[in-house]
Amino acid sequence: MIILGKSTSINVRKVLWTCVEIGLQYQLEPSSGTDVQQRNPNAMVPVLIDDGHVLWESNTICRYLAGKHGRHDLLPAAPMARAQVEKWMDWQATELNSAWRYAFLALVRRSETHADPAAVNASIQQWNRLMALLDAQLAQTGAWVAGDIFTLADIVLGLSFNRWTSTPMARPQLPSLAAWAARLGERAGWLQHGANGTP
C-alpha cells in the first residue's frame, strides 16, 4: 500500500493516523504534483494507491481502510451509527474547512492574497464559532465526537483542532474541548501524526 504525500500536510495525516490505528503498513512517497496529477485530476495529496486501485479525497480514504478490515469501531456497520460519524467528517471537509481558510491562508502561509484584515476577523470569528460548536457536541457526549467511542471523525477532527490551535490568533476557552484534546493525547496515531508540530 502506497500513500503519496507528505508527511506535514494536514491531510496526508488523517491517512496516516488512521493506518496507525489499524495498524496497518504502508510506504509513504512525497512525490511532485506532476506525479500526483497523473493519479488524481485535483492534483492534490493524499493519495491512496492499494492493490493497483487509486483514490484520492483523505476524508474517502480513511473510510475505505476503515472499512476494508472491518473496523466497525471507527467507522460503524449500522446505517444510523455510521451516519452520526460521517456527518461530522462531512463537517469538517465543508463548513470547518470553509471557514478557517482565509485566516490560515493569511496568518501561517503568509499569502499575499489573503491580507484583507476584515476578511481574516471575519474568518477567525467563524473559525471560533464552529469550534464552540465543536465544543458542545463534546460536551454533550462526554467523550468523542460521535458519542461512546473513538471513531474517525475524532482523527479528522483532531488534526482540524491542531490546525486551530497552532494558528496565531485568539481563541475562546474551550473546556470540553481541551479535555477531549487531553484524550487524544493519550493515543500512538496522536502522538505520531496529530499533533507533529507543522499545522
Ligand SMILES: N[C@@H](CCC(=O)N[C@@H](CS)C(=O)NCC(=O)O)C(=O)O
The other form holds:
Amino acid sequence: MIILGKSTSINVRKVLWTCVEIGLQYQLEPSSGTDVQQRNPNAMVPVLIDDGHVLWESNTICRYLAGKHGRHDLLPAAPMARAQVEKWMDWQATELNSAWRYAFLALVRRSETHADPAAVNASIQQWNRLMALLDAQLAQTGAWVAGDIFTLADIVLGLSFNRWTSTPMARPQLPSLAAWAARLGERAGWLQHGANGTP
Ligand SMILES: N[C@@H](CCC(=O)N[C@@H](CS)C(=O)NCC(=O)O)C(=O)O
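Switch from the form predicted on its own, shown above, to the form predicted together with the named molecule and output its structure.
The complete assembly is shown below, putting the previous chain first.
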C-alpha cells in the first residue's frame, strides 16, 4: 500500500494515524506535483494506492481502510451508529474547515491575499464557536466524539484540534475538549502523528 504525501500535512496525518490504529504497513512517498496530479485531479494529498486502485479525499481513505479491515470500532457497521461517526467527519470537512481557513492562512501561512483584519477576526470567532460546539458534544458523551468508543471522528477532529491550538490567536478555555485531548494524547497514533504538523 502506497500513500502519497508528507507526514507533516494535516490530511495525510489522518490517514497515517488511521494506519497506526489498524496496524497497517505502508510506504509513504512525498511525491512531486505531477505525480500527484496524475492520480488526483485536485492535485492534492493524501492519495492512496492499494491493490491497483487509487483513492483520494482523506476522510474517504480513512473510512475505506477501516471498512477493508473490518474495524467496526473505528467505523460501526450499523447504519445509525455509522452515520453518527460520518456526521462528525463530514462536519470537520465542511463546517469546521470552512471556518478556520481564512484565519489560518493569515496567521500561520502569512498569505498576502488573506490580510483583511475583519475577515481574520470573523474567521477566529467562527472557529472558536465551532470548537465550543465540539466541546459541548464531548461534555455530553463524556468520552469520545461520537459516543463511548474511539472512532475515525476522533482522528480527524483530533488533528483539527491540533491545528486550533497551534494557531497564534485567542482561544476560549474549553474543559471537555481539553480532557478529550488528554485522552487522545495516550494513543500511539496521536504520539506519532497528532502534533507533528507544519502549522
Ligand atoms: N479535501 C482534501 C484536502 C487535501 C489537502 O488540502 N491537502 C493538502 C495538504 S494537507 C495539499 O495537498 N496541498 C497541496 C500540496 O501540499 O501540494 C482531503 O481531505 O484529502
